[in-house]
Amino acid sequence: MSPSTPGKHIAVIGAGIIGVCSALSLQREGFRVTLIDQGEPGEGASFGNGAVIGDEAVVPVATPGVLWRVPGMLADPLGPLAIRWSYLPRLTPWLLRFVAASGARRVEEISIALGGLMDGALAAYTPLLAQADAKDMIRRTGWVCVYESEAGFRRYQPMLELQRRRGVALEVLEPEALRQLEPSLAPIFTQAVLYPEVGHSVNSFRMVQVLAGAFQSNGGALHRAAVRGFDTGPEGPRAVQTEAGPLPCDGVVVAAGAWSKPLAADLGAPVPLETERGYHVQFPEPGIAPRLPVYSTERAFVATPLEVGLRCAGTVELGGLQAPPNWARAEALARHARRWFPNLQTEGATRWMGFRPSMPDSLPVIGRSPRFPNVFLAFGHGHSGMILGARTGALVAALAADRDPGLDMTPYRADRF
């Protein structure tokens, strides 16, 4: 598929950060684009994520020894990584692949592939935000990872070495240096690691909406409807079937996040996609102003200063799309936040739960469908959707235009399992 044919039309399914950036990038490549979602742009995982954007996310979720942590995931429903017992039978095939991806050699391979995606991820937003006249949506403050115990810091040493091998800029800080860097924190941390080349969005939801607005201002169409299927011929889909009727197209991008699995299967790409349920608690008038996001690998959450308050987001709960939220997980985040920030004002706090699309090897699916050349897949980013939105959009646009994307796409293919 190439823009050399005038009027070539691509339908992008999903108006989160991945879909909106893909739509903008395709539009910049010369395609006519329609963005399809039953909700408003940014209402899914983009609404409540940690809003951090950087190059340091080169460590997969499954690392050596994860098999021995599975019983703890089942036993502690409030732990950083938890599994709902009721979902275990359905989750087991994915969990076996997850454990298989945790061997030392495979972790190194995955990290290299993640590093290839992360390279230039923050810079990839520059032209899109410039087009939207919204360069101030990202602050380049760095972020800091804190450790409450020496044991936790020691456990993470292999992952720090993995980051160093990928060329990630980092600096280990002693407690006094951390206090100077972020005086709003309680003196409860034994070690910290500063990542100076990381940025964060001041409002991840508004950023998606601003980018979607730029897409529409440039002639892009936003189609508010649920997708029901496809009118598919020998060469691939000819129309997207929506609840509002068919939408003819020359190509399709599947960027529907946690809801991508059945759509991809219909288009010749069955994938082992699962759902991570992430939580946040947000303090609208926190009474403190951290200068940068603060993260804990021990607690698996980040506290990010936003224009709408302080957001504490994270943890992993494997429980599918249907079960009700376990709001005790959000309350656990609030307890951690009060310990971290002694002067935190908690009045008016809100809570949220959203769905991350997760592959067992922590690598997203980016590329053409193995069956139809006019179908492009862009989902499964797990914790890195906000990081990789613009980067993924640029890769999708290059593939659709039959240009070299500048990256070996083999690790991200849909049929790698």
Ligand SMILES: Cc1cc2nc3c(=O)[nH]c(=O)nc-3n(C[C@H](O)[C@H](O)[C@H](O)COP(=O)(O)OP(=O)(O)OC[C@H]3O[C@@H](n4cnc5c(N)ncnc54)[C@H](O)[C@@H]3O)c2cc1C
Given for the second form:
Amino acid sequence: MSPSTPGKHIAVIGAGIIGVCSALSLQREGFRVTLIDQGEPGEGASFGNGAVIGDEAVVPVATPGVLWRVPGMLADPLGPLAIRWSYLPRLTPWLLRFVAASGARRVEEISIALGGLMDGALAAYTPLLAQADAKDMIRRTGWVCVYESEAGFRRYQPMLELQRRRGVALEVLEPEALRQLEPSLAPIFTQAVLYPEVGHSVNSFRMVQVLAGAFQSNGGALHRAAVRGFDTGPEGPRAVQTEAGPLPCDGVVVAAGAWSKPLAADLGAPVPLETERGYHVQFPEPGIAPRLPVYSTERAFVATPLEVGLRCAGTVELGGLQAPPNWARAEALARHARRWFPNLQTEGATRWMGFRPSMPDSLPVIGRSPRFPNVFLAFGHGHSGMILGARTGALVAALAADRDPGLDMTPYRADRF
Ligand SMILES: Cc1cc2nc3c(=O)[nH]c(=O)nc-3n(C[C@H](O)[C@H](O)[C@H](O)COP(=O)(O)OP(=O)(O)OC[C@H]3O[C@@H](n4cnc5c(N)ncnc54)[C@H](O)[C@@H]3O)c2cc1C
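Next, report the structure of the form predicted together with this ligand; the form predicted on its own has already been given.
Up next: the whole complex, starting with the chain shown before.
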């Protein structure tokens, strides 16, 4: 496919932040686009995430020493990073790759590859939000990472160094500076790090919806159906098979988040995709108004002020796509939130669980299928899908139009394992 073939029809599977941004960018490139989802846009992982959109996310999940933390992950079902025993046999191949990605040299390489994606990620939203007349969806307040113990802050030093090597803007704060920055916090933190250039969405779900609305207003088709497979010829897929019948197309983008694995395998790209389940608890009338998101690496969650209340979102549970939620994990988040914010009003709190689409090396898959040139893969964004939605969409559109994406795409290839 190339710019000399505008009007070619591309089917984008998945209307989360990645699929919607890809659809909009492909449309802006001159393609005819159909966005397919089994539900409404934004109802997957993009619905309830921490909504943080920044450039500091250059630290992978697996860092040196993670192997020694695995027994603890199995022992504590409420811990920030937990593994469900019953899922361990199915998880093991992914877990071995996860541990293999945690060596110091590999972490440095992964961090450089993450940095390549983060570069310009926030700015990539500007044209899309301008088209949607929704520039106020992102607020650039910075975010602050807080530490409850000196030991926790010390443990994080190598990661701070990694961020510094990637050129991330950050400032270490003493407790008094933190108190002045965010007076709604209890005086229980020993250190903090401010990342002044980070932004956040005022509502991750509404942001996906307004971008999907802009796509439709510009002539894009939204097709509500589950994708079952493909009608594939020697040159690649000719139609997407949905539960509502076949949808003929010239090309396909797989952006189905944590559910992308079987679709990618059908299209010549078997990948070790897993899900890192995460939880949120949201306080609709919090009675406090933090001016920026507050994050804890020790607890692995963020408290983000949204237009719909204060949302505490995060933690990781490796337990697959089928097991029911463990709501005690959301309650643990609520307990921490009450400790952090003494004046927090908790009436009417709601809870949610979502499925991060996660590769063992914390790098997404972005690129062509190794088998079919008319198939583009855009999933596996793990903890950073909100950050990377617009950036990924722009890369996918450039590849589909046979333009130079301006970035070496080798680290994000599906066949890198
Ligand atoms: C608790 C939590 C906190 C997070 N915090 C942040 C954060 O602060 N910042 C950040 O950048 N990221 C964060 N993330 C990660 C972020 O939410 C994800 O990386 C991102 O939402 C993934 O987007 P996606 O479009 O790939 O997937 P999704 O949003 O899950 O979208 C996939 C879509 O594909 C559809 N689909 C799947 N299979 C099919 C099929 N067969 N047929 C049709 N449709 C299908 C689904 O219905 C769904 O709508 C967080 C995640 C969690 C869980």
